[in-house]
Each structure stands twice: as C-alpha cells, then as structure tokens.
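What follows is one chain in structure tokens, specifically the form predicted alone.
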Amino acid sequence: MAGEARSEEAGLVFHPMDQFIVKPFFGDGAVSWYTITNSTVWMALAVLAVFALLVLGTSKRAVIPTRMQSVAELAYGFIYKMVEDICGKDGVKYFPYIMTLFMFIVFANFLGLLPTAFTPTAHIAVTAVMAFAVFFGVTILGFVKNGPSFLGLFWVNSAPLALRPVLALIELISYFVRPVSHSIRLAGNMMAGHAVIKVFAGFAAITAIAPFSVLAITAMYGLEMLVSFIQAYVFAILTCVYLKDALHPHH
C-alpha cells in the first residue's frame, strides 16, 4: 500500500484502458440506451466530417478544384476503383455502401486522434454492428441473386471428392467466423496503438527517460496514423471481397 501511494505521488499510476470507458458525455452517472455519451458524440462528428468533406467540400464543383473537392475525388476514385476491380461491374451498384462504410471508419480514426478525443472504433460494440451488417447483407444478397445455389460456395468442386464434405465443413466455419474476425481486427488495432501511446505518455512523467518516451509517442502517433488509414482500407476490401462472393460463389 505504502508502494502505490508513493507511486501515485510520483504520477506513476496511469491506467491506458480508461480512454475507452464509455461514459454520459454531459454530467455523470448511469449509461442508458438514450444517454448520450463520449461514444455517440465522437460517431456524430465523425458523420459531420464526412459529410463536410463529400457534401460541402463538392457543393462548388470547379475544373480547377479545391483542396477540399480534390481529396473527396481522390477519396472516391480510390474506394470506387477498389469496388470496380474486385467486385467487377456489378459490385459497382453497392459502392455507396462501402464508400460510406470507409470514410466513416477514416474520420472515426483520425478524429480520434485528437487529444482529449475518443475513438469509437476501438470498441467492439461499434465495428461488431458494422462487420455483422456486412454479414447479413451479403449473404441475403448472395440468396437473393443466385438462390439454392449460393452454396456452391463451400463446395470446393477442384478438390478431391472424398475431401469436399470436410472442405464443406471447413468453409462453413470460416464463413461465419466472418464477422467476427472483421470486427476484432478493426476494434483491436486501434485499442492497442492508444493504449500504448498512453503507457508512453505515462512514463513522460519521469524525468530520466521523458525525452525517451516523448520520442517513443511521436514515433506511434506516427505510425497510428498510417494504421488508422490501413484499417479502414483493410475493412472497405474485406467487404468487397465478400461482396465478390454472394455476387459470383462459383468463381
């Protein structure tokens, strides 16, 4: 006891986990299902963002564009070309969708970024909805189109016969591992960059080794910059990749 009381003294005591506690974003107390929170706040603004840079940043279109209509045409050519090459032609009917779901993801990020901020990625609650609505949607978009048929997709008909019912089984799992393993992968990289950051800007306190662990924060807020980018790149082409199959199961 006497330990952690000359810790806390010496501001030793830092808790990395605290940044994501969801809490009412106005006064204390109990979190309900209307309560508007930290959460509810960050995915707001992380809304306006993008509606700002894709509504009010094109509302002007120019020949010699802004700065503002220049990233949002960069921003759209990128996701639609993404679309375009892995889901071919007909996934282009569904690029809003995706369009949506990357800039969202992008703003969430990088807001969350901000000192003070949260991030609403990095909890699993909000990349969950996210990951099981791309689930969902595929799978009845994969029914609607192909019918019975879309089951071709576990068979594996280039295997083995006497191997095709385990491969069966083995698609099957990984299937519905699906959303799971989209959702985490979001949720998870940007809890653990944050929390790092916040382990390095613990041990700023300590006069022997700040310099250190000031170069230590630059260097992962650095690099969280960059994962904040690839995460939502790796969501937007994960989705196009399932999307692919409930459009073509037999290819």
Contents of the next structure:
Amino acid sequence: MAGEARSEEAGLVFHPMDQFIVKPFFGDGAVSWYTITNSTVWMALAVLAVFALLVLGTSKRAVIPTRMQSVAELAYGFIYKMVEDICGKDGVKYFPYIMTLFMFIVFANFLGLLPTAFTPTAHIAVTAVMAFAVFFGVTILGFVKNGPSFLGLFWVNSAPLALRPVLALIELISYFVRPVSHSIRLAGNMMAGHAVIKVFAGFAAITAIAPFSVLAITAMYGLEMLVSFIQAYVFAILTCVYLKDALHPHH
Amino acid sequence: MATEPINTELAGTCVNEFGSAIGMPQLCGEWFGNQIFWLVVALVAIYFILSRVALPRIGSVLAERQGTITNDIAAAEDLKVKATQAEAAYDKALVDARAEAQRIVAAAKADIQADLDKAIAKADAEIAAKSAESEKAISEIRAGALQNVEEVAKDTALAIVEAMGSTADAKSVASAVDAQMKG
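Could you output the structure for the form predicted together with the partner chain, given that the previous block was the form predicted alone?
Once more the chain from above appears, this time first in line as the rest of the complex follows.
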C-alpha cells in the first residue's frame, strides 16, 4: 500500500494538521483574544450540550426517569461515586468542579468527532489551562487545609530513612510534572486520533486504496469514540487523585 | 478546511499563504489568548449551570427516588407482616374451631353414656326385683310342697298302721314320721 501511495504521491495532499487551525468563525481576520473562532463555537456547543443533557434532560424531575434523564443521572452518579470513592466524604464538596471538567471534556471530545468539527481539547492551550488550574487549585488547597504538613506528601514515612531524601526528590519532580502529563495526555490523544483519521482520509484519493481507507477510518472512528470517553474519564480521575493528595497528604 | 487561501499578513506565523498549518497549530502562541479566554468562559458557564441548576436538581431527584424506594419497601414489609398476622389468625381460628368441635363431640358422648348407664341400671334393678319375686314364689311353692309331703306321709303312715290291724293314735304316728323325715 505504501509503495502505491508513493507512486501516486503527486496526487496526494496530506494536511493532517490543518484541522487544528484556529480561525475566526465569522469572516476573515486576525484572531484576537475576544474573537469568536471555530474553537469558541465548538466550546459553546459543548456548553449547550451539557445544558441540554443535565438541565433540559432532567426538567421533568421524574421519579421514573426518561432516557435523557437517566443518562444525566448516570453521569452524575458516575462522577459522584468516583469523587466519593477516591477523595472520601470530605472531597464531595469539590464534586461540581470535577463534574464541570469531565462534562466539558467529554462533550468537547465527542462533538469534535463530528465530521468537519473542531476539537478544542486537541489543543494544548486548552488542556494546559485546565491541568494547571487543577495543579494550582490542589496545591493551594493542600497548604490551606494542612499547612506546612502538606509537605509530608513528599516525605515517604514507610520507606527506610536513608531512601527518604531520594524519594522526596523523585516525589517532588513527579509532583511538578503532573500538570504537564495531565494536559499533554488529553491533547496528545485527541490530536493523534484526529490526525491519523485525516491521513487515512488523504489516502482515499487513490481508488485502489479507498475501500481500505474507509475501513481504516471506520475502525479509527470507533477507537476514537473510546478514547474520547476514556481520556475525559482519565482526566477526571487524575484530578480526583490529586485532590485526594491535597486533602489527605499522608501516605 | 484549508481550501480558501488567506492573506499572508492575516495568516501570521502559524499558517502559510495557502492556509495550511506551519508545524503544529497547537503550538501557535498567537491563538493561546483566544482559546484560554473562551475556555474560561465555557468552564465558568458550565460550572454555574451545574452548581446552580443541574446538580442540585439531579441530587434531589436521586434522593427522592431513594426515599420512594425505601418507603415502598417499608410498606411492602408492613403488608407482609399483616399477611403473616392474618394467616396466624386464620390458623388459630381453625384450631379453635377444631377444639370446639371435639369438645361438643365429647360432651354428647358423655351425655349418651350417662343416659345409657341410667337405663342399664334401671333395667338391672327391674330384673333383680323380678328375680327376687320369682325366688320368693318358688320358695313358697317349695315350702307348701314339703308340708303337703309331711301330711301325706303322716296320713299314709296312719292308714298303713291301721291296715296292719293295730291301733295307733295319730300323735305318736305323726311324731314318728317327723323323726324319720328329719333323719
């Protein structure tokens, strides 16, 4: 397949990264901070989707839920249980923040899978803001709740005394790497999947390969559905884990 | 996505004159401000939608459902207890009715037995009276017969003595007969 592709390369145009270009949604022009861009529009659609599911879907407050309402309740129960299980009872008051992150990411991811859509969560700027917000929020919360004893998080009491300084250094580094891995994991996953689909789509220009290309896109699409959910879940669960560290810093 | 060409000065450093991305668009610093601004707006909007409306509502619906389920289960247990009680009462009534029936049967039997005993005793008494009467009659008859035998024996003895040709007074014959009969 690759050989064929190369022989007809003149006809093939790959621009897998073009789908990530941010541009004004209305007309042309420079992108300033307030411009309504394609990114803005898809974020707004995510907000609307959250509103539709969690507010309109539950408007009847039925004891026996409709389908929409039971999906909303499922999402609520899923995240609520996760926060409660990981952070404990005292973490439940941070549930709305984690729910906000999860709902935004999951809807941005899934809306981004629509053809010609834009995926805000494929951008490091977006995921980094969320990850650093979690990082700073959790760090400040840790110091506010525990005072200087929050630093006990880095001092592994169960390890032999000689190893503790070394472990403290490693813990410290891993603590500061958290927001980086947290954000790049989500953005990287989203970007990679979309770029791969775009590359497969580029191969569809060759008639002989087109059927395989369509099959490959279909398979990738299924995988991306999975990734969309899993990455939102992973982002939320890691947020919970970091929050747990802030609330109960002692191992 | 990148079909319409845009002006180079508008394209900036991240997009070339054909509208294609130069490198990774994710790393284009020009767009960061815009994305961050609108992301914060979106997150704040979602946060208020969730914390003001959606989450309290869903939470109350779930609590209400939990309450309804708990109440229904409690009501079901109540009814179950009632059913068990009714069954016990029914069983008790059945046992009572059986005992009552047995008591009535026993009483009837006792009555009949008493009547029967009375009748038997009466019949026995009558039989005894009748047989005593008969006994008496028989003994009278027997006594009468003995006396007759004595008289006949005395008369016969007197007649025999006279026939033998000797005279004998009746008194001595009678005493001799008496002596013979006693021996």
